[in-house]
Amino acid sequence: MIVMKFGGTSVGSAEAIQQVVEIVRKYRERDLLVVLSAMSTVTDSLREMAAEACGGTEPSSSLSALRKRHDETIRALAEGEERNRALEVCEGLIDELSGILHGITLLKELSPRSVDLVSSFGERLSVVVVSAALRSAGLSSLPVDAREYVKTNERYTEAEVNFAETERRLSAGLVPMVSDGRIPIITGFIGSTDEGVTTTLGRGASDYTASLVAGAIQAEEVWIWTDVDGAMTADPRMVEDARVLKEISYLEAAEMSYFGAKVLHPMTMQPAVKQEIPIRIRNTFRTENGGTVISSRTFEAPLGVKAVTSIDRLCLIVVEGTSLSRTPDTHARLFKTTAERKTQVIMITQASSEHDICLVVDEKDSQGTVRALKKEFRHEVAEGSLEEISVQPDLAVVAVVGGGMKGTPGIAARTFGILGEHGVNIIAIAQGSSELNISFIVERNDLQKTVQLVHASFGLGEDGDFE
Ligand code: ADP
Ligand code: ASP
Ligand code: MG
């Protein structure tokens, strides 16, 4: 059995899916699952309309195009009883939305919770368009409404995975849909909770639903098709000359993808390293490449480098002063906060003095966060063992990854050295005991221009001693 998961531009247009139905009829001997995510912007949009609607306004046009983009796309791609059948259900989950969207709006109030009700419509929607197009085009398939199966906690917006009862649901409810000859057409990135309410994994989560059912059912591969020819040296939307990875190992891909190669969602590996299930990513439109495999194998780069990823819209909250080091508590009492506010730290940095700690958060974590350390920390400020906690905006991360890097001297001297020459300013450094990675902070302005200059100089490029 395959996992095949379909992203968004791959399930965007009535033509990208005609090119879903050909991938699919090519491998159907294989016993296939697919996983698809909505319609590419389609997922922005019902956040958006949510937004609108609390604030007052019912989002009628936004809700026309979206009821007119699938039904446009069910006509272009299936006839008959498949035709109508699809139009029907799609028909009654837009009646569903735009009910829930006419609540929000008379209530002016929108929680996580009902975000995650509104962003599941999209998953909702496409496996029936797409699920319509393969069984007019002769393929058994039936679509998979995956809260039945992925069950998480109450954390809406970012819920996290009851593995035991997910597996345990998914194995039984989708093995015997394949043995039958079906193809079951799951939706991505949602769950419910104990109770069936409805949930969300995070946002681009439908790679990490593809890698549940393939540990669950026990698959030989899970294959992420998008819209790019694999895992690249970097996002080719910033390095024009980013080159495909053909190898990596399932700690640099999610060392890539928690450090913003956006290709994969980090949470991905995780199902698949237990089984030690490849995962492929591929290209939906250049089917004759062959992509990226990852597993437990990799290949060893020149300088050690494999790739440079980064993340954008980030703050560098600075917590200093004498209290840090005199106080062994004061640590604690940082990370709790942090920890009950849910913030997701995704950098610390801390010099041996122990006389300041920086932590780096992302922009909309940043007031909330700066807000509780200040209540947690007043006593502190006001007798003076700490200083006004201070928050600098428009930061980036930038990370140089690759399993070579243990144990190859020079990889941070060739970072900073070439950054140096160019006048890009550092402001803040980690590398984990892993030696995985190096990731530092420059300002966003400088992201581009830094991201660049790191990939030509360890020759990840076109024209590098690559391979
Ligand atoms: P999908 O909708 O198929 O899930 P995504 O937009 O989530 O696709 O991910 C694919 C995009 O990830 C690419 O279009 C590319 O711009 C971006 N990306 C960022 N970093 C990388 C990288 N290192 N390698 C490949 N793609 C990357
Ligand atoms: N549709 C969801 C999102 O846009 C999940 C995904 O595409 O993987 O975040
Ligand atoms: Mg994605």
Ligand code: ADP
Second form
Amino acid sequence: MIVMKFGGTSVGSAEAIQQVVEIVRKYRERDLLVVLSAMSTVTDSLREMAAEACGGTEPSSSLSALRKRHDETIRALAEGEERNRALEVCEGLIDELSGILHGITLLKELSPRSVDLVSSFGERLSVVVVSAALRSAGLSSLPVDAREYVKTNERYTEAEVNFAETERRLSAGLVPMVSDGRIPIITGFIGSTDEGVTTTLGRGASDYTASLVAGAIQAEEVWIWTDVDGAMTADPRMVEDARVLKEISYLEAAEMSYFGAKVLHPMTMQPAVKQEIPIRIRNTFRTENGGTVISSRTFEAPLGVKAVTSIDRLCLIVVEGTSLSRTPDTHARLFKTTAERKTQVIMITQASSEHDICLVVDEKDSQGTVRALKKEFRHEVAEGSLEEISVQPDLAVVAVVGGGMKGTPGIAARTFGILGEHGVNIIAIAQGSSELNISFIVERNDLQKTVQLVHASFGLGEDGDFE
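Please give the other form, namely the form predicted on its own, since only the form predicted in complex with the ligand has been shown so far.
Next up is only this chain, free of partner chains and other molecules.
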């Protein structure tokens, strides 16, 4: 069995969904399960509607646009009874959504629980549309609401999965459907609590659902269909000769994803990694390309490095003080403060003298985090044991990633040598004990130049054995 997941762009229009139908038809004999995202931009639109309703205004025009988009898509893809049934189901879902938004308008209150419920309608609508299109094409399929199978806690917007119960339900519920010759079309992104309250799973959530399904049914592979050819040696918007990597390991994919590459989030891969199920990233609109396979295997790049990834719009928060080395609870208090604010700390560096600790965070989190840290350490700042907590804006992190870096001498020298030759200033450096990456901070204005220089330095754009 193969689990196929189609992202928002892959189901974003009638033309795109017709391509999905052709892909499913081509691989039908492999025993398929399909996981779907909402149609492109729908989830953002739903959350905007919820925010508008919270402000006391009925989002009537947005609801009408949502209704029209799904109605027109169904009419373009399905005929006869299939069309009528799908139109009726979607109409009922949008009426249900309208009632929920009306309640939010009256209350002028929007809880995370309500956000999850509103957000769930994108996937619930898309499975109806695609299932109708498949049945109209002669492919036996049925829409499946993942809330019946994916069980979570009550951490709304980023719910944590109860793996044991979810695996039991998925296996018991989905395998018989496939055995009966049907193709389950499953809502990605959403789950529910033990009490049946709707939750969502957070970042990369539809991919996560696909991985959960694959792990539960012990699938052969997971295929993630998207709008890119696969994981690449660099962002092609920055580097013209960036190339698709045909094979990377789970660990390499995790490092690349963490540092900004368009690869699966590590949490998304977890269920598949546990069962060692390969994950293949493929382009819905360029099916002739094999894409990237993520598995426990990997190839060795000639110079150890496989990709150069990056994240911009970052800030560096610096906590300095001569007494840091004599204050053992400083780190605990610092990370307690960032955790309470739910600030994602992208990178950490500390001088061996322990005179300062540097945290790299997203620029949107910087001011609030600095205020929280100043409040936490106000007594130390007042008495002078800590200097003023400062922030340096307009930065970017660049990561050099590759499973072959460990034990390969000269990686750092090659990386920083080329940058030194071209006048790029390195603000901070970090390297994990896994030796799968070297990451460093540069000024945002130097980001593209840095990525291009390092990519060229390791010959990642040249013809060679990158498979």
